[in-house]
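Quick heads-up: it's one chain on its own, the form predicted alone, in structure tokens.
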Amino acid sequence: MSLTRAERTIIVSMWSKISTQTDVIGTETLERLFSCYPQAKTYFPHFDLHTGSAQLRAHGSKVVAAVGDAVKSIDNVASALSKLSELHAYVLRVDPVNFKFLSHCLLVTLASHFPADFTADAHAAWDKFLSIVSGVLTEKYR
């Protein structure tokens, strides 16, 4: 699966707005993940998972920064996220389905923060892009 030129343009254009709010978007995405998919909490037994906690904000920023790395390397996402893929597969042993859950939560968060920008085309482009990201993050499991 690859992105069209139009989809790349949408992703990069929206990223310029998203990148100024990584802390807020990342935190809200994780809060949504833990609320909707509480089984994901099992990977964070050492975290304070209360709304707005410093640990949630810090990790949320890291998550969105990783998405940013993928955006910056939109033509070679696999290379950009290779180390992250290895970490999650071999060290953290995260169930791969959680990447799909996280992607969905990020889509909802983006839609709520950028309603004017999150058109049907933008939704489709981000969904496709995050599917690529999820695929890269799970490829080490195979």
The other form holds:
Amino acid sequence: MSLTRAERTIIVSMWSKISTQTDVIGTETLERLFSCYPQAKTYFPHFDLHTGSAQLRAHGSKVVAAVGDAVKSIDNVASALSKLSELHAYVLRVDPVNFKFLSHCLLVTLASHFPADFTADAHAAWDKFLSIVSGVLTEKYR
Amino acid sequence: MLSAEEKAAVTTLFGKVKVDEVGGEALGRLLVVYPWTQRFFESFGDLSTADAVFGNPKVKAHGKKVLDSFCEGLKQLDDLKGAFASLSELHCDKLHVDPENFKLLGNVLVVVLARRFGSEFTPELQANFQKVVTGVANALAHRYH
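Given the form predicted alone above, I would also like to look at the protein as it appears in the form predicted in complex with the partner chain.
Below is the entire complex, every chain and molecule, led by the chain shown above.
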């Protein structure tokens, strides 16, 4: 599965808006993840996950920044996320189902913040892109 | 599944939904984002682009039908399996729809609600809706054999 030129254009252009709000988008995505899929909290026993938590905000920013790294190297996501891929495979070992949950919550957050930009084609492009990112992050699992 | 308060929150938000539009948008997005779902709609005509899908009157009509059914289900949150029993049999025996598709549509519906309600569609409200769409998807799959 690889992105068409049109899909890449959509993602890069939406990213320019997202990148001005990585804190907000990141925090909200994680809040949605932990509200809707409480099993994801099992990976963060050491975190304060309450609304307003500094850890939640910092981690949300980190996650969205990594998505941004993938966008900036959209032609070679595997190389941009190679270190993160190793981290998830050997250290974090997050069950792959959680990438689907996180991707869905990011889509919901984007739809909520960018209703006009999040057309059906944008929805398709982002769903596909996040699916590629998730694939890269789990490709060294075994 | 949901407390009385959570049910009220879901029903209140859904009461503001433009059923005519949201059904068509959800079904349309399903067909665009997950194009393999078009396999169930070969009689609908042109679904080749997003414009074709959203301009297609059969997509709008069927989307409304699906959402009307979902609305009926919302009135029976305590017995979704009962509420969707005959639809479950229909989807298995006549329509031959893989229940995985109910999950896909449920999540697309959640995205559509987020787009239309913005910040009003809080993480907590989303969590309640996720439970509802999961409940409906399970109810529709319940009679499969």
